[in-house]
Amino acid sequence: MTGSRLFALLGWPVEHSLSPAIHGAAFRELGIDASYVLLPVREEELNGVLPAVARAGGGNITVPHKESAARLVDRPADDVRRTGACNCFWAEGDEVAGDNTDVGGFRAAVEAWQEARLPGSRILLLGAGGAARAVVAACRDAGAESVEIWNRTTRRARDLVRSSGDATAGSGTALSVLESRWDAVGSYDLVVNATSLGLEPDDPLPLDLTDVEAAAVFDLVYGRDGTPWTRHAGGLGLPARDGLEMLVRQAGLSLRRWLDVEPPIGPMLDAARSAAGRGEG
């Protein structure tokens, strides 16, 4: 494809999103004829509006789109298959493909920081969606020893566990899920957080850091001055890092499926910081 390049973020909503800063960030770092632009749709509108921006050059998906886009895209890739959630898509040929960038992205996110690990880990997550998919998903390729999963609605968690067992990578991760969260004893080295609570500022914490064992915490929600959650672990002396990072790592990779190219993940991590309110990093 030559001249200017149209790439977009559907979701519902999509106001609050930082993906133009870090993209436009990258597209001038590349020297690349690219704009990324907010692209507010409805569930019954992506079907239509899929196709036609893959044509245009791609995109990615957010909540609450990325388990109907797994069931769109022509091309799934694996890690779509893995996690039934896509947050990635470009077009080959007439046909529209698709990934699941979260998965690299959260555990790139991990592997950048100094006070965490997922090799031989244990893991504690709160959550059962789409995003804690993608962490079980990460966590099994990485080789953690165990993740056990914490979810409000039991099923649901059980649901990923089961969907899970099916995949073949990192098959050695013990999966188990909580019936209570009293159930997560000893201790933990990393609690990561996939859960929605923290996006309002009256949300409840997701976890009282208190009633476990942990040496790092990771909140794949994200905040001008980190989340209440974050800033809960560090008042208790932990190490914590919201979900800053995993964002731009997961664009990263985003953008070597659409243009198969290295992303400058420093001036994307700077445009991200200012774009939250923190200035650059």
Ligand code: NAP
Second form
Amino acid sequence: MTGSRLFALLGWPVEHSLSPAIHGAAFRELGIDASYVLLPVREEELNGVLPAVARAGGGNITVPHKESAARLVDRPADDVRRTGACNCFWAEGDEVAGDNTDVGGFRAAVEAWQEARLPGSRILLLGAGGAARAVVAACRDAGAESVEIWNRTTRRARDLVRSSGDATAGSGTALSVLESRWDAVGSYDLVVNATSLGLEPDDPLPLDLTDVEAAAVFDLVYGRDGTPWTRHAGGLGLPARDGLEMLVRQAGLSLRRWLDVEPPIGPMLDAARSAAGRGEG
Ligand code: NAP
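Show the other one: the form predicted together with the named molecule, since we just had the form predicted on its own.
Shown next: the complete complex, the earlier chain at its head.
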């Protein structure tokens, strides 16, 4: 590889992102001459910025632009088409290609965890936004038995099931919508929070885990000491993971797309933990 490459995270806001630390660790480990910067971009600027950054190296997209980016890229990967969201882009000739590495990132994070598995599992999913779409796609890819979705806005959960069903016809995973959180009965192998609850200190828990029978808990939100919900799960003796490893795994998949390299997950995880203010572990 010749010359320094530039990669960027486009979003609004972007300043609290751990991605520069994660990718910086990967570039150092791999001996790649590149930098990763944060670029606050408004919706109306995305169309112009996306191709320029793609030509410089590539980048990631975060809130609130993932859906807009899915519409703007010239070459959307399958995971962009079926989720309607794009979080990773790069140049292919004169065109911009895009992928949604949250799908593989979620799957890889669960697969790296001893306490849970997706194949054949009964999953309760909280939320129906962009991240929930990625979780549904990953669960279907991995052959989960079922995904029951509860969302504050039920119509959005119905839309998710309708579009996921169309886009992944042939999957054996049963998708259904719960009208109320009290409809979450029976036992779940994994309960997943894909709402944004937990980002703010005063947020309520996404779900009181004494109300369901759960074997393991995965929160897409992450924090310095896990999240309020993973701590709640831990207090009940349930194995729980927050979204930090998913963040690292999606970053690793982005590196593969940009540079066709094997991501150094260990050093990337260490960098993420340290940037999040955590000790080793
Ligand atoms: P989004 O599209 O804006 O969706 C937000 C979701 O949260 C919706 O289901 C929304 O419900 C729900 N929600 C928001 N406020 C709520 C409240 N007060 N009570 C109940 N539900 C509420 O966001 P997203 O892109 O899906 O992201 C969701 C979360 O996943 C964010 O915290 C994000 O940081 C995290 N995430 C993590 C990773 C990772 O790598 N770890 C990757 C992607 C996303 P309504 O539909 O009713 O509004």
